[in-house]
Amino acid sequence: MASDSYDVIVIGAGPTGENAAERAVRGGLSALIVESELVGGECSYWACMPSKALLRPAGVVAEASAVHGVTGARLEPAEVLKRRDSFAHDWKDDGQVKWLDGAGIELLRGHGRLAGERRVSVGGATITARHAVVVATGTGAIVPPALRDVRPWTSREATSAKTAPGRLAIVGGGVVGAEMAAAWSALGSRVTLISRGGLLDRVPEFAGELVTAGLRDAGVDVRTGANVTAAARAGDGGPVMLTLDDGTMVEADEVLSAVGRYPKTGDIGLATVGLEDGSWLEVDDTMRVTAVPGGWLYAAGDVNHLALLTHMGKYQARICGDAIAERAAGREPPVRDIASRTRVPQVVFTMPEVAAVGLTAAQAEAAGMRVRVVEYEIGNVAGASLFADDYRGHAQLIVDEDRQVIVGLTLAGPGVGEMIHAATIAVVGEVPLSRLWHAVPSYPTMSELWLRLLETYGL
C-alpha cells in the first residue's frame, strides 16, 4: 500500500468493485480496492462463469439431439470439468490482479471494515478516503437450519466440484437450483430437486412449468410444494438423508442449499457509521447509501438488493464510479440509475432457457399501468422450427396501453437467451409500438417472433 489515504476506497474486488474503482480512476481519482479472497469475486470463480461452463456443453448436446439427422452428440464429463476449470482460471487471480495494475487501481489484500466516516481498517492499518467508500461485498448463500449440520454444498461447491456425485439433492427451486439440476444431471448425477413452490417463481408461471418439464425429461426428480424438515448425514462424508414435510425421505450423496442469498455485510463495520450489521444497504439512483449523512458511502451490486445479477452490479458500478468522480469535481452526476428497479434483464441457462426483462403483468398492474398481455407460441415461428424439431417455447409480452410501449417480455425455450437484448433495448428505450413495427426481423430467424407478437397485438 503506497499511501494511507486515497480518493476512493472500494471494499470488495468482484466485478462490481472493479468497475466502480475503474470508473473513478477514469474520472481522475485515485482508488484502492480491498479484497480478502480472489480478485474477480464470486462471478469469476463460483458463479456466472463456471456455472455456464458446466451448462453450455449440456445445452449443445440438447440442441443437437433436437434436430433430426444429427446423432452421436454426448458429453465427456471429465473434459467438461476441465473446461470449467479453465474458465475459473483454476481458481487463481493473477490475470485479474494484472488488470487492476493496468487500470491504475491499487490492491490491498485483507478484510476491510468501516471504521467511522470515510475510514476503512484492514488488519492493523487504517486508510482514509478523501471522497468516498464503496461497499461491493456481494452476497453469500443462505443455509437453512435444517441443513446446517450436514455440511451441504452451496453454489460455490456446486460450481467447483471435481466429480459428479452419484446422487445430488437440491433444496430450492430458484435460478441456482434449476441451473445446477440441469448441469449435474447432464454430467451423470441422479438429481432430486426439492422446491417449496413452483420453479422460478419470480418469472411468469409458464416459464417455470416449461423448465420443470425440461428437467423431468432429462431425468431430474422434481418435487414441488415440498419442504425439508430434517437432515442427517451418516458419518464423515457418508450419505445425507432428508426428511420432507410430506413424510417422504430422500437419500443423496451431497445436498445443495439453493434457497437464497444474504448480504455479506455482517462484519464490515456498518455499526461504526450508524447502520445495522448484516443489513442490505438502501441507495439512491447514484448508489449513495441514503441512511448515512454526508454522502460519502456508496453501495453497488448485490448488497443494495436491487438486482442480484452480475451485469446489473457492473451497471450500477459504472454509475457509482462516475458519480463519485463528478461530485469530487464539484458537479452533480448527469447519469442516474434507471434500470435496476424496473428494466432488469436476466437469462436462466436451464434446458429450456428462460429470458426476461422488465415487469411482469402483476408488477405492471401494481405500478398503476393499464396493461395488455400478449402471448405467442415460439414454436410457430419458422426460425424456431429450424432451430429444433418439435420446438417448445412460449413468449409473453407486457404492454403499457396508455404509453403504447413494451414494459416487459418473458421468453422460455431453447436459445432464447440470445434474443432478450432486443427486448431490453425496446424496454429501456421506450420504443413506441408503432415505430417498433418497422424493425423488420430477418427471415427465417427466431427473431421473427417480434413480428408475430406485434401482429397478435393488432399491428
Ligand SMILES: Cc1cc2nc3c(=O)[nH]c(=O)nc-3n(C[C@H](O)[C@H](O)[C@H](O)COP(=O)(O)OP(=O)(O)OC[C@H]3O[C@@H](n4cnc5c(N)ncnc54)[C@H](O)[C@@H]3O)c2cc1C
Second form
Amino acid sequence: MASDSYDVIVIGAGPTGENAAERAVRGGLSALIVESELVGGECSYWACMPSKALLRPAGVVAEASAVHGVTGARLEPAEVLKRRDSFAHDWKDDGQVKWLDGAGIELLRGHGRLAGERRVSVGGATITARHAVVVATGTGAIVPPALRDVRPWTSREATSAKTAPGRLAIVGGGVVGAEMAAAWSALGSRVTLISRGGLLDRVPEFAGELVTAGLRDAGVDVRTGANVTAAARAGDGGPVMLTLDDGTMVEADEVLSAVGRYPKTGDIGLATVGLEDGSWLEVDDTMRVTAVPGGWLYAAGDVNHLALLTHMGKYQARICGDAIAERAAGREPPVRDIASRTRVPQVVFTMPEVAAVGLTAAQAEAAGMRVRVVEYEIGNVAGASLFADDYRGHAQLIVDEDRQVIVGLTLAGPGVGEMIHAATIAVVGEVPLSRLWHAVPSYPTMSELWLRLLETYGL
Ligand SMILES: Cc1cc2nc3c(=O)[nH]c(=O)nc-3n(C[C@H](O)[C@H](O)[C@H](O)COP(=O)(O)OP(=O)(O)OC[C@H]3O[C@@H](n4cnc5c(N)ncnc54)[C@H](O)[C@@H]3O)c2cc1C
Ligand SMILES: NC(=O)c1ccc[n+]([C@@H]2O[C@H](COP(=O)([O-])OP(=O)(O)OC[C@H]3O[C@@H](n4cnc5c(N)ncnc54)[C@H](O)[C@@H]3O)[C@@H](O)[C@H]2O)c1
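Beyond the form predicted on its own, can we have the form predicted in complex with the named molecule?
Everything in the complex follows now, all chains and molecules, and the chain you saw is the first one.
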C-alpha cells in the first residue's frame, strides 16, 4: 500500500467493486480496493462463470437432441469439469489482479472493516478515504437450521466440485436450485430437487412449470410443496437422510442448500457508522447509503439487495463510481439508477431457459398501472419450429395501457436467453407500441415472436 489515504476506498473486489473503482479512477480519482479472498469475487469463481460452464454443454446436448436428423450428442463429464476449471481460472486471480493494475487501482489484500466516518481498517492499518467508501462485499449462501449439521454443499461446492455425486439432493427451488439440478443431472448425478413452493417463484408461474417439466424430462425428481424438517448424515462420509414434511425421506450423497443469500455485512464495522451489523444496505439512485449522514458511504451490487445479479451490480458500480467522481468535482451526478428496481433483466440457464425483464402483471398492477397481458406460444413462430422440433415455450408481455409501452416480458423456452435484450431495450427505452410495430423481425428467426405478440395485442 503506497499511501494511508485515497480518494476512494472500495471494500470487496467482486465484479461490482472492480467496476466502481475503475469508474472512479477514470473520473480522475485515486482508488484502493480491499479484498479478503479472490479478486473477481463470487461471480468469477463460484457463481456465474463456473455454473454457466457446467450448464452450457448440457444446453448444447439438449438443443442438438431436439432436432430430428442429429444424433449422438452426449456429455463427457470429465471434459466438462475440466472446461469449467478453466473458466474459473483454476481458482487463481492473477489475471484479475493484472486488470486492476492496468486500470490504475491499488489492491490491498485482507478483511476490510469500517472504522468510523471515511475510515477503513485492514489488519493493523487504518486508511482514510478523502471522498468516499464503497461497500461491495456481496453475499453468502444461507444454510437453514435443518441442514446445519450435515455439512451441506452451498453454491460454492455446487460450482467447484471435482466429481458428480451419485445422488444429489437440492433444497430450494430458486435460480441456484433449478440451475444446479439441470447441471448435475446432466453430469450424471441422480438429483432430487425439493422446493417449498413451485420452481422459480419470482417469475410468472408458467415459466416455473416449464422448467419443472424440463427437469423431470431430464430425470430430476422434482418435489414441489415440500419442506425439509430434519437431516442426518451417517458417519463422516456417509449419506445424508432428509425427512420431508409430507412424511417421505430422501437419501443422498450430498445435499445442496440453495435457499437464498445473506449480505456479507456482519463483520465490516457497520456499527461504527451507526448501522446494524449484518443488514442489507439501503441506497438512493446514486448508490449512496441513505441512513448515513454526510453522503460519503456507498453500497453497490448484491449487498444493497436491489437485484442480486452481476450485470446489475456492474451497472450500479458504473453509476456509483461516476457519482463519486462528479461529487468530488463539486457537481451532482447527471446519471442515476433507473433500472435496478423496475427494469431488471435476468436469464435462468435451465433447460428450457427462462428470460425476463421488468415487471410481472402483479407488480405492474401494484405500481398502479392499467395493465394488459398478452400471451403467446413461442412454438407457433416459424423460427422456433426450426430451432427445435416440438418446440415448447411461452411468452407473456405486460403492457402499460395508459402509456402504450411494454413494462415487462417473460419468456420460457429453448434459446430464449439471447432474445431478452431486445425486450430490455424496449422496456428501458419506453418505445411506444406503435413505433415497435416498425421494428421488423427477420424471417425465420425466433424474434418473429415480437410481431406475433404485437398482432395478438391488436396491432
Ligand atoms: C451459483 C450462482 C450462480 C450465479 N449465476 C449468475 C449469472 O449467471 N448471472 C448473473 O448475473 N448473476 C449470477 N449470480 C449472482 C452473482 O454471482 C452476484 O450477483 C454477483 O457475484 C454480485 O457481485 P458483487 O461484486 O456484488 O459481490 P461478490 O461477487 O460476492 O463479490 C464480493 C467480494 O467482496 C469480498 N469481500 C467480502 N467481504 C469483504 C471484506 N470485509 N473485506 C474485503 N473483501 C471482502 C469477497 O471476498 C468477494 O470477492 C449467481 C450466483 C450464484 C450463487
Ligand atoms: N442465472 C442467473 O442469473 C442466476 C443464477 C443463480 C443465482 N442467481 C442469483 O443469485 C441469487 C440467489 O439465488 P438462490 O437460488 O440462492 O435464491 P432465490 O432467492 O432465487 O431462491 C431461493 C429459494 O429458496 C426458497 N427458500 C427460502 N428459504 C427456504 C427454506 N428455509 N427452506 C426451503 N426453501 C427455502 C425460496 O422460497 C426460493 O424459492 C438470486 O437472487 C439470483 O438472482 C442468478
